[in-house]
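As structure tokens, one chain now follows by itself in the form predicted on its own.
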Amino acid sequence: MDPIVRMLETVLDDVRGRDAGGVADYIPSLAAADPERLAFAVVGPRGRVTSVGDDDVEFTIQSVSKPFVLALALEELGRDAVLARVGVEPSGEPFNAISLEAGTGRPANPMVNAGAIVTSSLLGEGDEFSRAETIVAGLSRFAGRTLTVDEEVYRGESETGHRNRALAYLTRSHDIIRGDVPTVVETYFRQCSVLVTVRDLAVMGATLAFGGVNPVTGERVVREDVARDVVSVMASCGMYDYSGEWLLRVGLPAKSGVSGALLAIAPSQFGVATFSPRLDRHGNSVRGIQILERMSGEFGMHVFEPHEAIAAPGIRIDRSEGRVVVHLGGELAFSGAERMIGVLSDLADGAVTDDTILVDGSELARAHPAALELLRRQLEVHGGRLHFLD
């Protein structure tokens, strides 16, 4: 058996018999959800799509979509446009609080109810199936596949959803949304009942853990900058009122559903995804929660983990007459460059009158721009003698 798929399905194992939280019940789609099911999947930088356990269970997205409608509206409008009509604070609230920024009326962030509903009406045009196909269409680049709506969850969204339609006049009292209130909010229904499988939002979070890009498909799907932005607000109020003790626990940016969806984000290293429908009274999936808390301990995935290859680039220096090559790999971020510095220094000062020193960078998977200033100004410190080989 491939040794991921082993320890995957051993940590499955370990929370399976654990029946704490119950289904979500405001919709009678959700009631009916098996409490059983449970899922886990991991997706890394080559795009290979590990999953164990019912993996091929389609459900709604729900809440999850959140983080990937911000994606797609801070892609196409800008940080500043979307920063003016919801903000990026964490609430300490439950999902569907009245969180409304005194004197402008945003709401407190992306994540709550009140502010995926603003964050929803910058996309699209027309009625509510023009919109939504718009963000469906953007959900399905970030899957790496084409996604549909879930017809009988989306009507039971709808006849049940009057907080959500209250919280968007409320917000449109404050001309903070925009379009026809009844249009935007049916849009919002249909985003949240979109159906994906654990797999599809393992991938979905990859491609944010990526910078962007689909690590299946190889498309870029949002900027860079997007990605981390989104990230960002991912990791302080993705997990509602328990985001904090989540940061300190898991330290993962996450993002939960009512469906039992997790996904949590490794930067740089997975995307993670689990399924269990058994919800604790903050909204989150308990199995998911117990999932993910021993991945980040055991497999040491914490985001404030040291890591001293950031500082450390990989250097590996070759001498030949009159010439010598010091090759770099890795990632050289800006901490590393002042290691490089030190080595360069020495190599300098220790090296024959008429030496060339070349820095190759050839090989580095990431460099910093600050990175390469700082190395390209200490190469100037020593004129001609050193020279950075892109």
Ligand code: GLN
Second form
Amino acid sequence: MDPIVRMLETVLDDVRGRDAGGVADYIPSLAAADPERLAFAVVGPRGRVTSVGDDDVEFTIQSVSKPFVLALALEELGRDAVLARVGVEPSGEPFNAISLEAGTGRPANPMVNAGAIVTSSLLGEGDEFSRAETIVAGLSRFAGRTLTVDEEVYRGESETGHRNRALAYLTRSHDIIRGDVPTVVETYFRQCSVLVTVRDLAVMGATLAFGGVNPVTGERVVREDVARDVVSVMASCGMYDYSGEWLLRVGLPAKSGVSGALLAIAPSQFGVATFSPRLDRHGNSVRGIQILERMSGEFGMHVFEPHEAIAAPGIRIDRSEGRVVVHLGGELAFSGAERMIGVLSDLADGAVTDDTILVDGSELARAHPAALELLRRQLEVHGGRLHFLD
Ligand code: GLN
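Next block: the form predicted in complex with the named molecule, after the form predicted on its own:
Entire complex below, previous chain first.
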């Protein structure tokens, strides 16, 4: 058996018997969800999707749509225009709280409902169907397949969504929301009712983990700076009023949804998604949290623990008659440049007087201009003996 599949299954088996929490019951179709459903998927850098459990069961995306709609808005309007209407501060409040900034009326962030409704209002034109179509098309590019709306869940959301309407009208009173409130709110309900599987979510997350490029389709969905902005907001605000403790324990940008979905991003490594409908008091999936906590711990995925690669660009040294060639690989950032400067000084000191030292940066996977500049400066220190190829 594939070792990744076996590992994912072991993790699922460990949490399967845990039955804390309850399914969302504010609409009949969510209340009817089978609480035992359990699924887990990961998507790595080469776009391989590995999944176990109920991985072909569809459920509604709910709040996990929020980061992706934020991404679409940032891509289309730019950061300043979006931040003029919605903040990026953790609210420390439940998802449906009246988290509005005093004075401006800007919602605290785009991961709570008030902010998500405003972000949703920034996309598309016309009635709720055409606005939602724009959004669903964008979500589909993240997923790499055509997604659809569950009309029954949508009707339930619309029939019960009075608090969301109230939040939207509050933002209207401050001129924050774009467009007609009833249209925007129905669009948001359709957005929440988009059907996905755990595999779709993992692909969507991987697209953010890999800088906006869907690793399965190869399509660039959003710019790299947009993906980074969205992942940052997920890190501080993605788990509602559990976001701080989540960041401490699991250390991965994430987003949860009331259907039991949980999405986590391991930047440059994986998109990870779980589905298990029983929720804790914050509205986050109980078993989803347990799965991610374990995965992050066992594989050292916490974003704030030391990660070696960045401090250690690959270095291979070839010596031949009168020539030393230093081949660089991987990523060259500040710490890597600092390390390289030491290596080059040692080489220059130890080399026979008229040896030429050539630094070959042509195979770097990622080089930050400021780090390259530091290396170039080091060349000046050693006069004409050091050459740089990029
Ligand atoms: N449709 C839900 C709402 O807007 C989504 C909330 C959630 O997933 N936390 O209330």
